[in-house]
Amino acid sequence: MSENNLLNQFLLDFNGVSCPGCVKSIEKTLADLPATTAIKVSPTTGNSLVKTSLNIDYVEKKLKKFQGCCENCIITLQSIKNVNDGNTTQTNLFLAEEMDDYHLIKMQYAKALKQLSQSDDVACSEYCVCKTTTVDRKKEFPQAPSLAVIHDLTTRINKYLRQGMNVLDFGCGTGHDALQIAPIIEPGNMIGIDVTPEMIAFATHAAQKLGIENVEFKIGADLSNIPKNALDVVYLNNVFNILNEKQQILQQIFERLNKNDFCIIADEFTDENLPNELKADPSFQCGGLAGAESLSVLEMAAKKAGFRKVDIEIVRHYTVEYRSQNLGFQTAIVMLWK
């Protein structure tokens, strides 16, 4: 090992980073290193700013290719870039590179969807959201299988339905249940709505393939492009729980209802005190339980946002075992009356 006396500072940028515990991978890799500290870690990308005595060559040998979050993710260096010239602008610009809230779940769908179109399981861990249902994927709805979705919502939201409406489904992914909804609506339109450019080219390219007309999607993260009062439906379906803004999110859906409609949530939610080592283990983080909430606290955020009246069916009850303690989940489809 060759080591230079003076400190230096590097700009290191990862590849194949796509969820929490890849970033948490990073971190320790970084910190096993001798003669190194992490000045700032990415949350989002695992790109790193470390000074270290160590040269060049030695860092990219030893970061060149690492396990991410598991066995089957591996973490590559794609650059490695000497910043001693204090060039803060080149600094903070490499940092802030796709420094959105949405990175790791724009990735970790990504991959599911590869995964899916391979075979292959997309669960990302035991505890993933895409484990609440033994359906198979891809004889329930071959032409857009699901991903993380509570597979009866369509069932329980058609009954609500009449032709003419228009529908938003906001976080569609593949499509699954926009494409089923939308010839019960026509000639009324349904928009779909995902963070993931991967899934909006799929729903579009199934929705071709089945020719159905009355059905846009579109890549967004919000409802802002989406006029007031234009909508009869809303619905989410195992998506709330991955929102960062959620109040804002109730605010946006409230204000785009026509009087009297109605938005739907199905999720997964709890009424435990959940630990803190659990919101931060990176299994229930790209599972979609870490952002679990009481059905209680939906309830309070609707009513802020305006919403008359809430109606909560639950569909079931179930336990998951964390360190010894076992927590109570359940499956919900909430109704929010504006």
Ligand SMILES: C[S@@+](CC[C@H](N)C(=O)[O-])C[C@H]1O[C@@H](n2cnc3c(N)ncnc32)[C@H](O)[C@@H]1O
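Positions refer to the first chain, counted from 1. Take the two forms, find the largest set of C-alpha atoms that superpose within 1.5 Å, and that set is the rigid core. It should be emphasised that the depicted structure is a prediction, and the values quoted were computed from it without experimental measurement. First, how it differs from the form predicted in complex with the named molecule.
- In the core-superposed comparison between the two forms, the C-alpha atom of residue 32 has shifted by at least 2 angstroms.
- Core-aligned CA deviation for residue 270 between the two forms: less than 2 Å.
- If you fit the rigid core between the two forms, you'll see the Cα of residue 54 move by 2 angstroms or more.
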Contents of the next structure:
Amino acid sequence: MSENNLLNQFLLDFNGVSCPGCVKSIEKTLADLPATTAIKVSPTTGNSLVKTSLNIDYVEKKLKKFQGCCENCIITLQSIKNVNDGNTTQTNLFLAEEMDDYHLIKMQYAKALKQLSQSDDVACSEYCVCKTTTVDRKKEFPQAPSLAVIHDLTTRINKYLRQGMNVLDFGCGTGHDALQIAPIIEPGNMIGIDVTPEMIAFATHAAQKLGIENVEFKIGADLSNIPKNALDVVYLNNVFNILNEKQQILQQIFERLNKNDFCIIADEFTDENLPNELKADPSFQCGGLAGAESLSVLEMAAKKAGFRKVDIEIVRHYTVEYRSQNLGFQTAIVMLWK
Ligand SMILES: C[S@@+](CC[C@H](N)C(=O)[O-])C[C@H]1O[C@@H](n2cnc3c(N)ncnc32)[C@H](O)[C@@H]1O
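Condition change, the form predicted on its own to the form predicted in complex with the named molecule:
Every chain and every other molecule in the complex is listed next, the one we just looked at coming first.
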């Protein structure tokens, strides 16, 4: 440890850390620093005033890559500045959250999963589409409740399933659909991919508890690790709208399906020109509505990826009120045939 006898004053500017868990984690990391006499952490921004006899090199090293509350939240040191007010010198360290493209999604869905175990509300955000369903999620399949509107997608897919098929659930969440489909396709293999590590841990644990062995859940944000022509069925239940690279994912799905096999997309669609503010609103982004497009846009994208036939079933029509505007949406199940 590198200490000196003088009391140094550091201002750690966390640049508006939004996550309350991270603020708690900042507090703990600072409290664990040796030879530190005074710490003041802002409960909203994480900004902290630290008085310590540790020197700048030690503090800098400690905060170079600061782990937030979970593996999705990493806070890194961006710059250091010395400020002298005539009497004291204060070192200001500017830190910021390091985010990957899936940061928001991972945070919100980890939150949704936590809520699932603590309350009846599983919605990842205020405008999450799963808020609109009336199904009692915990009763329906208690081992792995669905986070989607189409909670009964499994029963709709059943008629297409045969023993020995290889099936992918992309954006599998808790494994709700995958765990019900795996026993039907045995000795075939079921794969679940999800970008949120907590979801994969939950689904893996549920599979172990249920004794289902022909299912594997993996962390991932695309299908790049799956060999081409290796799948008989791919489905995305309330995931497509959340994807950043929809065309690229459709292309990957097409390439990984065998000829005459299919992909099912269950999601929300709209013919409205959605307001830019709504599209940029995190709670609409996670719920999936911000990414909703018209069914004809999906049909064109599927054809561009190579699919020869697109079948559409509209399950319901509904409206969402946004800033005094009533916006029309449809929930639909779309089958894309290779
Ligand atoms: C509304 S939930 C649906 C979960 C599940 N399909 C179900 O029916 O319960 C959306 C899921 O998609 C996952 N997700 C979002 N973007 C993803 C991506 N690019 N790759 C993989 N999973 C993703 C989220 O982590 C979340 O678990």
